[in-house]
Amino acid sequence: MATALEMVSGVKPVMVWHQETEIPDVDLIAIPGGFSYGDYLRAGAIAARSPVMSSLRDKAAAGVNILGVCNGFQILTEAGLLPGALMRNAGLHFICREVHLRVENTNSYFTRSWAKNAVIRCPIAHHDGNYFTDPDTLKKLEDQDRVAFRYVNENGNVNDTSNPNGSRNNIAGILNDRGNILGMMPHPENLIESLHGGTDGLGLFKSMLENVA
């Protein structure tokens, strides 16, 4: 994540340790993937209660843009900053492979460089990526255009086969109601240069850079 941000912006990101209590003034806060606390309780549950999260909540309320990828998405849901929960994959196995995503919302800080319904490749690597929420919240996400990415096949079609983890409505990423927080399970930072096998993930970082004041 840090490499992707530096490559696109030319600025080295400031690292903040989870035991710190203050996040400096920044344009973007990125919570990367990984396995915080070994995911021993629930994925992201303990990390969501780290000291730094109080400052992160304040930044979110102030409108600072926040990106959570994979474990970062799990932390954001556990912290109540995004609705729903990430459960065990439907197949109960860790999944590490490429998938196809359809860009559903192109009006956000995170997605504006893509065309509506663009189909991109993106790696996934998770055991708890099955997005779940109640029917009312699911309807609200859909009606308010807050689904940012959806799992599809290479032709852009939504079906059970293209859903790697059982997520409701094939959801791969969502926005909060204000639009300044994005959580997504796939890893766009792992597909940003040709040596990685493609640059489909660059769109996220270009979108964010274009929107920095």
Given for the second form:
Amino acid sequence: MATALEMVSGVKPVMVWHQETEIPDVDLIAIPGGFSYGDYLRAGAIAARSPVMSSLRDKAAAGVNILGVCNGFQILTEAGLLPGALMRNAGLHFICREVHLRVENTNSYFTRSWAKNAVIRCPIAHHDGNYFTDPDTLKKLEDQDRVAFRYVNENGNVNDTSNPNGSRNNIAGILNDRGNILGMMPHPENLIESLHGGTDGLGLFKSMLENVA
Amino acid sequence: MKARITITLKAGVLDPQGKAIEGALDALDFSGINKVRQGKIIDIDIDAAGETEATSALTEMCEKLLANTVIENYAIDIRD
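What about the form predicted together with its partner chain, after the form predicted alone?
Below, the chain from earlier opens the complete complex, with every other chain and molecule after it.
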């Protein structure tokens, strides 16, 4: 994630340790994935209660843009900054492969460089990516256009076989009501180099860069 | 004071692990099983003046950390 942000923006990100209590003044806070925080109790549960989180809450309330990928998405839901929960994959297996995503919302800070309904390739690597929320919240997410990404097949169609983990409505990523927080299970930061197999993930970084002075 | 906290998935929340256990029991020819749901138990030994104080502290622990109330219910059982 840090490499991707630096490559696209030309600026080296400031690293913040979970024990720190103050997040510096920045344009974007990224909570990366990678199981580096441990998944004791529930995925992201302990990390969501670490000392740095109170500063993250303040930043979120102040409208700072926050991106959570994979474990970062799990942490944001556990912290209550995004609705719902990420449960064990419906098939129970850890899944590490490439999927197709459809970009559903192209008005957000995170997704504006993509064309509406663009279908992109993206890697996933998770055990607990099964997005669950109650029917009322699900309806609200859909009605308010807060589903950012959905798992689809290569033709862009939503169906059960294109749903890798059992997520409700094939949801792969969601926005908060204010639009300054995005959580997603797939890893766009791992597909930004043609030498690594493609640049489909660049859209996320291009979108965010448009807003950085 | 010893307490046992039982955490279970809310009704309507899919439980793939419970399903897998159900399938395995079925494969072992156990009959009459209608449904299997799995959860977790957390035992806590806590210093408290009385049961009310312990319950109130444990409730706060459940709400803040031990259970994810989006998907889980919890029950507190003070054992002695």
